[in-house]
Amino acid sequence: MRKLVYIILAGIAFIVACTKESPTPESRNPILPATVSRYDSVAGDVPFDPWDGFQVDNHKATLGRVLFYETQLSKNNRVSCGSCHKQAFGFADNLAKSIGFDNGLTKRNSQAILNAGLQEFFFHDLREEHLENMVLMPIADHVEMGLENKDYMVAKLESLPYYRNLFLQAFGDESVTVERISDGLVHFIRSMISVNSKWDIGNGVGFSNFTQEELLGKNLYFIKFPCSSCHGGDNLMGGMSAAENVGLDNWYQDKGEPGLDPVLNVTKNGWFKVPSLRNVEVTGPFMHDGRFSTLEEVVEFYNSGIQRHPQLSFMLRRGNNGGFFDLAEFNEDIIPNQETGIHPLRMAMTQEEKQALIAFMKTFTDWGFLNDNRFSDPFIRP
């Protein structure tokens, strides 16, 4: 009887263990094109360098594609980088918080991936400067993928036969190392170039491809409202990488970027990375915590919901004259005492203006990028 009980318990344990993990590695093999894909080029003429001088190696990017979708890089073989960065959603997630390997929720909303060469810092709090380090951090994160032991990371990949040729093609031999895993992911992510939206095409034809509503939205975005002050430039994210406090809350539990406020000389509270608005039509939910589900909610927040905060971005403050903040009013002796400059801007948009802004932002969507097979999951059978 005791033996029977042990057998039953062992069987239950085996079933539970199996249900927690994805299928065995032997049943997952990537389907790759016979000729290596060209990750080092992009269709059309681009008036700027989206790689920022980086030379993408096609074989390394191919390896990186497989690694990006490799569930064996999680502790229990259940999730991959692509689980939280989905192509259909601009390589963001369609959830406010993503689901990790053990069903835990991530701290923040997954950011979209594109044009990494035009960024200098990564994560919502800008805590990592080097992409080579950043790509490994989610794999080791105790919530996201849980593979903290780098030796185990290497051993898992060494046990998968299809990596032998991938590493051979990328590096000249079959050796698997953490540095090579990082390098492959970096080449793949740097190859994810999104520069063929209606907006990009319009730039080359004087926006003759735009509707009247989209043209109105463009003028609102660049002239009437301060949208382009933060979301401008080639990548629609202002400077290379920057953080701002947009007044989501009066006080933030999630502090965001560490460091001191440059004016108040107090600990920063609520500073988060300014994201690119490329593909914003599909990358919701929005904000670092995914609190807004739709672009309509986002536009209404900036129209009427910005909160009073002593560290509010200057671009979102109401000036003494009731309009946009005037830098001529800036007074370092007054602002720390909260006497002026921290009243949130109220834009008083009409319904027509709100709709036009959203129509214009939808011209940032690069449908070719969202459907490019080079960036798709190679483990999915056609």
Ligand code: HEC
Contents of the next structure:
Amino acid sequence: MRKLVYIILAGIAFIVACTKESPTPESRNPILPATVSRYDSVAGDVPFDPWDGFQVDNHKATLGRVLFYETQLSKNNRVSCGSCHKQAFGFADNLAKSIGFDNGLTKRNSQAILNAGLQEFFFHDLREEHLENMVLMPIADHVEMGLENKDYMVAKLESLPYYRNLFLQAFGDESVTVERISDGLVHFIRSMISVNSKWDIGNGVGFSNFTQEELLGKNLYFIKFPCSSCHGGDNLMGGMSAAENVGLDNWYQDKGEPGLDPVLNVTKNGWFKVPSLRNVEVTGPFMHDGRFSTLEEVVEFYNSGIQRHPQLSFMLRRGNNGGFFDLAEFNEDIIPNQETGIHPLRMAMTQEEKQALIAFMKTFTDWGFLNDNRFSDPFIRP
Ligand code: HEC
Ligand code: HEC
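Output the form predicted together with the ligand next; the form predicted on its own has already been displayed.
Time for the whole complex; same chain goes first.
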């Protein structure tokens, strides 16, 4: 009898201990600066408008920061945006495929987040133009965060006391709505501006801050090889053509951007967003499926590995004498004989050139951005 009482008492003690240990929302308050951070300005003179006219509100961005790292926005409170978009990796993931709330793997490689104002389309297949819609998708996504019911999402945030003041500061009253959640996330994401790399500084001082190797790499990137025709402009990304087929494979399982190939008039296969190369030093693994883990592998792919895909970008086809824009050869390629008509560029890089290209791409890294407290996880104790 006495034994039984002990067992029951031990059982009760065990249950009490367990309930105590299960993380209650109250035990994880975000730690925010006493005065609101300035999300509406960047250090230094930037010769272009990285916000593209968008007026960032500091209080909305602050709310967005908390939401970005809010695990309660996932079905089982395990995953936040920040789980797959990690600051140290340029807000990309260091895994080829990211792990969702229920341990499922994402279909594609998580993308870096930066300079959203300079981007027209989001996702590897460009499927979304409006950040306002985009930011709520991962929350409802079955693999990523799994919280489909919007009313439940609102109710969950309403039950967390620290949101009252955040919503009040951002919108003038405490009420939580789906639109306001989206708005907060949009203001935070639009404030994630990365314009202070060695490359940006070099642009202002005639590249006097560059090493010989970096200068060589810059020449290769802009002149000898066609890199800048795709990864160019202020944001080192696709301008005229936002998606391209780079010939990773002869046929792509993941079709990428939908629509018709403008030349062949067949369904597009293997066209993916031309990513910004800002912070590329830390955003690996690379490509939409994370197939390359190092920049060395990416460069070797461009050097010798481009496949004869019938829809291969013209910028990666061989022209005469190493010229990249020889129309005669392009016309030959357009002829329906898709098997033999494609001549992928073979760049024949020397070892020195490969290394210089990589050294140059590393000047795109913005260490200030990667270490900026305004973008860090507020739930982590300092
Ligand atoms: C489980 C991992 C995961 C989580 C959680 C996640 N993402 Fe993503 N994110 C991805 C992947 C993978 C892609 C690329 C998807 C694709 O192209 O199909 C992506 C793409 C994006 C992009 C597009 C970037 C570009 O340049 O086109 C943005 C912006 C983004 N996510 C923001 C968010 C926000 C905001 C949240 C939280 C509400 C979030 N993500 C949660 C994995 C995740
Ligand atoms: C025809 C346009 C085009 C040209 C030219 C081009 N790229 Fe790319 N690049 C792309 C596309 C598209 C992707 C993404 C492919 C994917 O996701 O599967 C990419 C991806 C990359 C990546 C990986 C980025 C990431 O975040 O995953 C690097 C690095 C890169 N390119 C460097 C270069 C270099 C260096 C050159 C010149 C030797 C070059 N590119 C030439 C279109 C191009």
